[in-house]
Every structure is written in structure tokens, then in C-alpha cells.
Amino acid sequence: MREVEVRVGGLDAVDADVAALVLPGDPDLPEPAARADGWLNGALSRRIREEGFKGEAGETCLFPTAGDRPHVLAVGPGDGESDDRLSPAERLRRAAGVAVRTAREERAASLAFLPDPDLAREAGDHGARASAEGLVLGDWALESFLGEEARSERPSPPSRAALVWPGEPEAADRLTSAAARGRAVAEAQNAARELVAGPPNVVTPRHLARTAGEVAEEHDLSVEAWGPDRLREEGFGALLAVARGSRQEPRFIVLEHDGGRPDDRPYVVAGKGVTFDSGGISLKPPKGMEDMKFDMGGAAAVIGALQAVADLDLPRRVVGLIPAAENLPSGTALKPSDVVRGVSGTSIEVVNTDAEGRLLLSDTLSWARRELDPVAAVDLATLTGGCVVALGHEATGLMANDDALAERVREAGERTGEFTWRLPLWPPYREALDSDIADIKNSAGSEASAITAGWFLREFVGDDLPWVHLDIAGTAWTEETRPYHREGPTGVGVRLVVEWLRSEE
């Protein structure tokens, strides 16, 4: 979306093809819905009384108008009680996503989004930020690989949108600032979605490094991308082992936002970057393997988060780390029963080559601990199918060695609508990773697999580095259309990480 502006007022402030009114299913209409009902000769209130519109979450009803007046789109926010996770801001974020998708389907060139006054007051400035996020996120669709004819047949998104907020004119600057922050984060999240959706013959480790370089140049970040020679020098034996089966060279990408004082210790955000995961010698079944291009969702989230951190100019030193490789079978590929050593020097028995993401992250976290001395580290990874079995597609699995950090990350997820659920890293789970011939093995089998994968990573951060692991295997993409997500990648983690970093003292 090329333009999102904020206006304070009611229908008089609307200059758009469609005015989307967020309405609970109450026939006693507040302004500006009451005025719109007058335009419609009472059709809106009649529809509500007759229960043709109940105000349920995601519900829509379009009322065409005559003359120069905008068409009226009623959008339901839900009652906030049937799903009490949802804050007022998240309800507005979802309603905005539904509104912009509906406007696109109606081929509207412009959209005005008007929240219910009570909901807007309850959400405050965060509601304006969340609404802007919903408008930008709901507008995204992957079209870069379509031909001109196919692209021309699809409805174009609205070229501009306005948030028309109830309140006094003096609030306009504050609300505009909040919406601008939301737009910056959502655009970064859409960039992450674009990366994840790209085909694996395009989105290779080299491509991730080039993209990181372009983001760094455009958003004033510093960047390095290491190839095999530097990786050998630094001792990245686990990352190099995963990459052995592919002709695509691995990369280790370091993105940095230096927003703090020169001597500040950094916050580290790491993301798994397996650009295609066949499983290696432990080959995955053919069905669904095409989705394994999504296995770099953590890497994309790190690039998106660093872009947003730079755009918001957060007063933090933040380092994004991305280990990138393909995991393919060949005569040179990593084999089950191989033993490898990485940055930490720990010997790892590889009992399953499809448990490769944790090998990449073991080197990454060990290097960060050794070289950067971070304040805290958060990693994001499409790590285990076990997390999908445990939590489905509604929540990201969270594991941590520090309760206070875990709670701050969880709260950031609550505020941004990127929900997490903490899983236990109890000592008995670690015993399942004991190896007869090495310090640790990389897989403990199917039982509690998300937790034992988290325990494997914990071995490489120790007790002195506060650390959170986010298993986004179930939340990095969706197989159904959701309020502000089309079927496909979600870019999950961008909003959560930025909010966590923003709120750190």
C-alpha cells in the first residue's frame, strides 16, 4: 500500500471509495455509523436488527451508496469475550486486515477505516498502530513471479488508505506517529513474507546474503556475509556439515543496528536459514516437501526485524545472525551416525540429518556467546514438526533458560498478537539427548521432540546468557486465509521481536 494517513473525525473526513466501519452487532449505532445509516435509509440498522450482521469477528457486509458517497463496509470486531486473548488493538488489527482484503476484492482504489469509538478509546494509540499494521499486512500478496497478463487479471490493492480516528484534532500528530510505526513494522513483515514465499531456486543462501546487503544499504545497517573459507576459520563445523550435500555454498550473515552507546553490549536475534530442507539422507516423504522452502522463516524474520529496528531507530545495539544453507542428499552429504564439532567444540552425534536446523543454530549461538557477549539472545526457527503437533498453528512454542526474559518475550507476543506458549525445559528431557559416543546427539526421536530440540540448543548458550527459543514451525505459514494473512507465509516473529526490543530497558 503506497499511502496510509491518519485523520481525526468522522465521515466528514472520509475521501475514499469504501468507508469500513468497525461495528459490534448493536442496532443502537454510534457516530459515524449512525450518519452512514442515514445515507442508507436505515439499511444498516435494519440489517443488524434482523441479525443479518452480528458484528462477529471477521464478518463483513457491504452497502453500496449512490452519488459521490463512499460505499459502506461494516466489519465485525467480535465481542472480545469468546476469545479473551485478543486485546482491543488486536481486534482492530484483524478488522483492518479484513477491511483491506474486502476492498481489494471490490477493486476499490481507496479505503477509509473507522473504528468503533468505544474500541478505539480502549485501544488508545496502540490501536492506531495496530490498525495500520492490519491494513498493510492484509494488503500483501505474492505476485512477483506472475506474468503481466496473470497479474492484470487480479484485483489491485487500494492505492491509499486512511485511518479515520474518533477524537480531538490535537491528537492527530500522536496518532500519525503511532500509525507510522505500525506501517514500518508491517512493511518489514511483508518483506519477510516475500522472502519466505520465494521459490528455493531463487532464494538460496547467496540470495539471503544479497537481500541482507540490500536491506542494510537501504536502512543504514552494517552487514557481513561469510562464505565457506571464513566459516572454516571460525570453526563452524556444524553449519558446514549440513551444507555438504548441496552445491549451494552456505553463508553466515551478520546484520547490525548500532543504535546504542559505543560500549553497549548487543541484543542478539538469530534465525534458522535453511533455504530448502529435503531432510538430507534422512529424506522427508515427497508429499508436502514443496513447503520446505519455508524452512528459512526464522532467517526472514530476522532480516525483517532488523529492517524495522533501523526504521524506528531503536536506541539499542541489535545484531541479527543468520546461518544459511540447503539440506540435500548427495554423495557428500552428512550421514546418520556422523560425529561433528562446531564452534563450541562439543561433539555432536548426528542420528537424524533432518534435525539440521539445530546444528546451524548451535554454531550461531555458540559464536554469539563467544564473540558478542550479548545482553540476551532470542532465536526463531521452524524447528520441529513436534511443535505443530503440540500447539497447532495458533501459538509459537517458547523455551527459555531465563524466566524474566521469557515473560518479557511472552508479553511482547501478547501485545502484538503473535502469541506464544511456554514449554518446559526440565532436566529429564535432556537425558534423552545422551549419546554413547559423543557429548550429545542431535535428536531424541518423536517423543517431546520440540522440547528436546530446545534442550539441544540450550546446551550451546549455557546458564550465563539469557536466552529464548521460539519454535515457529506452526506459525510461520498458514494453510487458510486469516484476517490479515493470506494462505502462505506469515512473517511471524517480526512484530514480536521489535516489540520486545522496543520495551527492553
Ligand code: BES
Given for the second form:
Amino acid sequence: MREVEVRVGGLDAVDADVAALVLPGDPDLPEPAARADGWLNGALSRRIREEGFKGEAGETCLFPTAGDRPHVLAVGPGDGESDDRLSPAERLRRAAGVAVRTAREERAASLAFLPDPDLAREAGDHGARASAEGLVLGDWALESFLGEEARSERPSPPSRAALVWPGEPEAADRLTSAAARGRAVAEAQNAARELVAGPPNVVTPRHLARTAGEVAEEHDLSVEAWGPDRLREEGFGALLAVARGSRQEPRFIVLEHDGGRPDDRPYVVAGKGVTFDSGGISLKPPKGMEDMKFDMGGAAAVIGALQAVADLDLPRRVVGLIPAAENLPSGTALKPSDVVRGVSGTSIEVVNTDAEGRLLLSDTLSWARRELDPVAAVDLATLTGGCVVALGHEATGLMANDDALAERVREAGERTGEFTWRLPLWPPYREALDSDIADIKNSAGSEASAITAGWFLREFVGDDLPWVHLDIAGTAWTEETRPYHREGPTGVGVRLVVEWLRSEE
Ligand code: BES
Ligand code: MN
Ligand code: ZN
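Same protein, different condition: the form predicted on its own was shown, now please give the form predicted together with the named molecule.
Every component of the complex follows; first up is the chain already shown.
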């Protein structure tokens, strides 16, 4: 989406092919729907009375108009009660996503989005930000790997979108900047999705480093990417161990936004960057192995979050860390029962080479703790199938060593519509990682595997650094089309991390 313009007003302010009206299914129409009903000679209220449009979440109904007037698209916001997680802003985000996808199918060149006035009032400025996010996110589709012909046959997205908001003219500036922030974050999230969707022969650790470099250049971040030599010097034995089975060199990427005061301690955001996870010698079964290109979803979220943090110029020091490697079996690969040591010096018995993400992150978190002395750290990782078993695709698993930080991160996700659910890191779960020959083993098998993976990471974080682990294995990809997500990568975590950082004191 090239721009999201904001206009304060009603239907008269619409200059677009399609006017999308968020409409609860009440035949007693408020403005601007009453006006649209007039254009349509009462067809809109009639349809509602005859229960042809109930205003349910995601429901749409298109009313073509004659002449120069825009077509009217009614979009249901849902009642807001049947699912009480959904804030007014999230309901608008979803309606905007549905509106833009429908407008694309109708081959509209431009779209105006008009919220129901009650919902707009309840949501406030958050509503304008969320609506802009919905428009930009709903617009995304992966096309870069299609041939020219296939691409040209697809309906292209509306090239212009406007939010037409009720209220006083004085509100325009505030709403415009809220929408601009929403657009910046959503564009960053789309960039993350693009990376996750990319095939693993293209999106290698070196490619992640190159992309981070380009993002840094364009958005004014500083960046470093270390290869094997530097990693050996710094003692990243666990990351190097995972990378050993592949011809692709690993990278450790450090992205930094320096928006704070000179001596500020940083906030750290780390993301698992396994560009393909075959399982290694503990090889995964063929069925579904192709899904494992998404195993760098945490890394993509970190790149996206740093891009947005820079665009919004948040007044904080933020360091993004990405350990990137490919997990393959070969004659040089890590073997089950190998013992490795990483940055912390802790010896790790690798009983399962498929539990590789935690190895990469253990080095990353130990290094961050030692070298950066962060205020707090959050990691994002497609870490366990067990998290998908536990929570499905509705919530990200959240684990933490600090209740207050856990709560702030959870609340940030609530505000952005990225829901999390906390899992307990109780001491007995730790015992399952006891090794007979080393300090810890890297897998405790399938029972409570999301939690034992979280415990493994905690071992390297310690108790002093407030830390949250987000297991995004179930939320980084969707198999079904959702209001502002098509089937494919979701870019989960970008909005959440930006909102968390924005709201930290
Ligand atoms: N990347 C996977 C986690 C995963 C698996 C995400 C399936 C989504 C769907 C991770 O590296 C992994 O393989 N985890 C193992 C851990 C086990 C060996 C303890 C898992 O979850 O099976
Ligand atoms: Mn694995
Ligand atoms: Zn993995």
C-alpha cells in the first residue's frame, strides 16, 4: 500500500471506487450508513431487515451503485461479546483486513474505510492505527516467486486507501499520525512475512544477513554480521555445532537502534533463525518437512521489529540479535550424544539434533547477558511442536523468569491482537533436562516439550536479567485465511515487540 490517507468526515469525504462501511447488523442506521442507504434507495437497510446482512465478524455484502458514486461494501465487525479478547481496535483491524481483501477481489483501484461511529469512538486513536494496520496487512500476498504472466493475471491491490473517520476537523493531525504509525509497523510486518515465505535455497543465513544489512541501510540502523571465524573467537560453540552439518555458513546478526540516551542499557530482542530445519541426524519424517522453511520466523520478526522501531524512532536503545544456521544431516553433522559447549561454558549433551533452536538461542542469550547487560530481553522462536499441540494456532506460548515483564509483554500482545498464553517454568520441569554426563541435555522428549525448551533457555539467561520467551511455532504460519492474514506466514511478533518497547518506561 503506497499510502493510507486520513480524512475526517462522512461519505462526502470519500473519493474511491469502493466505500467499505463497518456495520453492525442493526437496521436503524447511523451515519455514514444512513447516507449510503439513501444512495442505494434503501437497499442496505432492507437487506439488514431481511437478515441478508447480520454484521457478523468478517461478513461482507457488496452494493453496486450507478454513476460516479463508489460501490458500498458492508463489512461486519462482530458483536464484540462472543469473543471477549477482541478489543474495539482489533475488531477494526480485522474489518479493515477483510475490506481490503474484498476490494482486491473486486478489482477496485481505490478504497475508503469508514468505521461504525460507536466503534470508532470506543477505539479512539488506537482504532485509526489498527485500521491502517489492517489495510496494509490485508493487502499482502506473496507474488515474488510467480512468473510475470501469473502475476499479471492476479487482481492487484487497491493502489490507494483512505481512512474516513468521524469526528472534529481538529482530530485530523492526530489520526493521521496514528495511521502513519500503523502503516509503518504493518509494512515492517509484511517485510517479515516476505522473508518467511521465501524458499530456503534463497533465504539462507547469508541472505538473512544481507537483508538485515539492507534494512539497516534504508532505515538507519547499525548492523554487524559475524561468520564462522568470529563465531569461533567469541565461543559460539552451540551455534557452530548446529551449523556443522550444512555447507551454508552460519551468521550471527546484530542490529541496533540507538534512540536512547548515550549510556542507556539496551532492550534485547532475539529471534531464532534456522533457515531450514530438517532435524539434522535426528531427521524429521518427510511429511510436512517442507514447512520447516518457516523456522526463521523469529529472526524475521526481529528484523521487522527493528525496522519499525527505527521508523517510529522510539526513544530507546534496542538491540536485535539473530543466530542463523541451517540444520541438515551430513558426514560432518552434529550427532545425538555429542557434548558441546557454547558461550557460557555450560556443557550440553545433544541427545536430539532436532532440538537445535535452543542451542542457537543459548549462545545468543548468554552472549547478550554478558556483553550487553540488557534491561530486559525477549526472544521469539518457532521452538517446539509441543507448543502447537498445547495452544494450536490461537496463542503464542509465553514463558518468563519475571512476572512483571511477562505481564507487560502479554498486555502488549493483547493490545496488538497477538494473543499469548503463559506456561509455567516450575522447578520440577527442569529436572527432565538433567544429563548423566554433562551439565544439561538439550531435549527432555515430548512431554511438556514447550516448557522444557523454555527451561533450557532460562538456564542460559539466569535469574537477574528479566526475560520472556515467546514460542511462536503455532502462530508464525496460518493454514487458513484470516481477516488480515492469508494462508502463509503471519509475521507474528512484529507488532507485539514494537508495542512492548513503546510502552516500557
Ligand atoms: N522447529 C522445530 C519446532 C516445530 C516443530 C515447529 C513442528 C512447528 C512444528 C524445532 O526445532 C523442533 O524440531 N523441536 C522438536 C523438539 C524435540 C526434539 C524435543 C519438536 O518440537 O519436536
Ligand atoms: Mn528442530
Ligand atoms: Zn527448529
